[in-house]
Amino acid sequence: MSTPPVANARLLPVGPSGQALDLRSLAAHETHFGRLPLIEGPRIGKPGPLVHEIEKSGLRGRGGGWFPTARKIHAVVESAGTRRAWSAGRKPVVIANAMEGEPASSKDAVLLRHSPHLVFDGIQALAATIGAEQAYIAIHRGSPVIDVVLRALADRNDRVTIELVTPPARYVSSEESALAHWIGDGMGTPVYGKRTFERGVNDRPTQVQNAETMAHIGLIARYGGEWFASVGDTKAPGTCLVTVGGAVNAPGVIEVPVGTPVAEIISRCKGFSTEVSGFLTGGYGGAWVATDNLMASDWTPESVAAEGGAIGAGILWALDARTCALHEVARVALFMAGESAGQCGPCRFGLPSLADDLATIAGKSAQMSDVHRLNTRIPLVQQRGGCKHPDGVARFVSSAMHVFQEEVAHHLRGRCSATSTGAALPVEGMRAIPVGLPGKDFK
């Protein structure tokens, strides 16, 4: 067994110069990490023994929900656990979600550029643990990491072949039931009334884990749960990848132990490049937090939530105070309304209405009645959708109205404190292909 990685560079190992190592080839990967050990399979209704190490590790999914990984593993195996289910061809399916539907996120792309085989090892270890014979990695169509992944997959000779699928580059296409729907039926839209761990790809129990989570599983399979939990927060052990963007001097993806002070994360990125008016946490389905509040907090799901934020997919975006926050929020809300699958009322009608209200408030002729109308509409969107998309947008909007309430007051008086008209948050290039386009691959 190779020497375990150091605390702050587990997923993105660095060399003596401090630069990330290039582990795209299988030979380089195995030289650094060693070979993946043999993983024992499940018994009927019970996962293989690796699940006990994952339980000891305390690993929580890094895709947005931070749900305990071991519980998801147990759920899918129990769903597939009857002899009747196995004999009927309902063996589980594994999907690694590297879609990165959040436009402000790039952590999974960076991980795959530098350590693709660690993700593949996690897929193989998980497939063996739950008895899956089919495995997929999903990356949005047109992603520049597709070529890297294809070359890395060609290096391997795994027990379970990993198939690359490339659903449309749409926000809702990265939702786990939408991925299972795409792989099974060629439709990248969320599915109502089915729990993916019970009835996912072609109605088979399906385990969906984020690419970063898969990479952590690949490490736990080598070094064990206690090693994994030796750093990080007691409620959320291990390291995590954070996409830091906006008004910092060195934006990018960094790896830190969960629980690292936010001030230290900003310091790792060489500090602020200008005055900051607030933080966006978790992306466009996340929430805004006041600068001083978050700078005094730690980067854990619970600590960030206590300040009104959400770690989500590991996004920390510092908004330049020279940019109008309300214009940015209105622009993103319009984008998110367009990213809807259009399958339910809150998305089809509610989100465009929120975007319209925000556009009015972002102008200089808004009235208090416009603010009241927006605040009345937000609860009508929440917890009424077929998926969590409208909930995320409502949280994004409502938190902005709270954090930037002084700017709202300026606009109601016909003023704006911004000195820059440039766009800050990325929304471009995500809608090249319709959600419902048939076909499962990128060719």
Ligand SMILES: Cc1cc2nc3c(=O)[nH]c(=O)nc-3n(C[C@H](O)[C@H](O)[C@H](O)COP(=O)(O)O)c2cc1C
Contents of the next structure:
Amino acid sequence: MSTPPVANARLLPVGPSGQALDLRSLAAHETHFGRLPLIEGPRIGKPGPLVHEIEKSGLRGRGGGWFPTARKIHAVVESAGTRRAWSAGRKPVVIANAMEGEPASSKDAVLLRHSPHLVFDGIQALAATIGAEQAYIAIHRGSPVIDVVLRALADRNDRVTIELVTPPARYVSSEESALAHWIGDGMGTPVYGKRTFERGVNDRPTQVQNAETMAHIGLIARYGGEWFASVGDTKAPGTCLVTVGGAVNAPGVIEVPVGTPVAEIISRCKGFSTEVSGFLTGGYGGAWVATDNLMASDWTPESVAAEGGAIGAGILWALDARTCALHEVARVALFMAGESAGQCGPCRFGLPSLADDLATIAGKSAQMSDVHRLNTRIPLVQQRGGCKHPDGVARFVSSAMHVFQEEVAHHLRGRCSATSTGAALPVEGMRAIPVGLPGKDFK
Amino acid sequence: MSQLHELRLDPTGCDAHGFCVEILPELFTLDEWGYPLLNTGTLVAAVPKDLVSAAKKAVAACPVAALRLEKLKS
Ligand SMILES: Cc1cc2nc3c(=O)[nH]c(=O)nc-3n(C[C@H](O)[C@H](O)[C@H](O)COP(=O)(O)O)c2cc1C
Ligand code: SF4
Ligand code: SF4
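Hand over the structure of the form predicted in complex with the named molecule; the form predicted alone is what we had up.
Every component of the complex follows; first up is the chain already shown.
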């Protein structure tokens, strides 16, 4: 085993003068981290021994759900076994999810730009552990890191070839069943009623992990689970990447131990650049939290949830108080409505209805009846979709109505406290509400 | 051991034909967009014993096979 990297710069190591290391070449990568050791495969329906290290590490997925990675490994291998996958030549499939569908997130792109081989090592280690012979990395079409990834892949000589796939840059194409659907059938829409770990790519057991999760696996395979858990939170060990955006002086992606006080994260980004009206946690499928409440909290999934937030894929956005929060929320809701795959009624028609109500509330003639209508519609889009997209939007909207209730009251009196009409939250490539065939743009 | 039944709706399949709502108004209403809303507000609802045969009828009536009745043992 090589020497583990120091302290809290594990995924994004820094050089002696504090600059981020460029580990894009395999040589630089192996000089820094050492070579990936040989990983043993599964035996008689049990995952290879790396699963024990991953268990010990307490690693939880960094793509938004924070689900224990070891449990997913067991589920995939168990499902492969019970479904006679081995004898039928239906071995499990691995997918690294580097789609980064959240417009306010850049952590997976930053990771791949600096340390692509760490992500690939994780894919290799995971594939070996579950006995997969097919492995993919999914990056959304048009992403600027595709070049870096292709060049780095060309450097490698892996037992399991990692294939780059580039599904459409649509929010829900990053959901795991949609990725499996894309790879199997060329349609990037979510699939209802099949669990990806049982029936994913071409109905094979499929393990999808976020790119950052893969990179952590690449480190655990080298330095072990105990090393991994030596920093971080007891319930969520290790470090995590956070994309800090909005009204801070030095926005960007930073790596911190899970459990770092939010106030410390903000000071690492050189503090607020202006007055802040609230925090968005977890992106557009996440939730708003009042500034003071979050500033007093630690950055763990549980503590952020206790404040009404959702750490999700590690997005922390400080909203500039000069913009109208309600206008921002309405813009994002419209974007998210347009990102529906259009397969399910409550998502296809419900999300545009929420966006309409919000646009009215954000406008100059908001009525109490508009607020009531929105409040009765929110539960109508929850738990009724084929995937969790509408649930994420509902959480985003309902938390906003709570955190910005004073601004709502203001708008009901025909006023708005914004002093700037500029937009804050990114919604590049914003789409119109879907018309025509469901899922038509998902090929 | 009694048999429990659960009705499941596949939202990606449902085309808002509404037959299920006509056959099983005890379990379904129509939402404002014309889609069936189960009394649980989710995609699954327990079917009381006396409605099992009506539920079977609803499943058969759905033109896109978006409904499924599942037996659970308790
Ligand atoms: C609408 C929707 C969008 C998602 N987008 C992403 C994404 O961009 N990147 C990602 O890693 N996971 C995303 N997820 C979560 C994935 O479905 C999946 O749970 C995750 O990639 C698993 O990896 P992890 O366990 O390592 O977090 C999304 C989920 C939903 C419902
Ligand atoms: S809930 Fe929306 S995004 Fe998800 S499968 Fe249904 S239509 Fe598609
Ligand atoms: S009968 Fe089928 S398609 Fe029609 S509303 Fe009911 S579930 Fe949907």
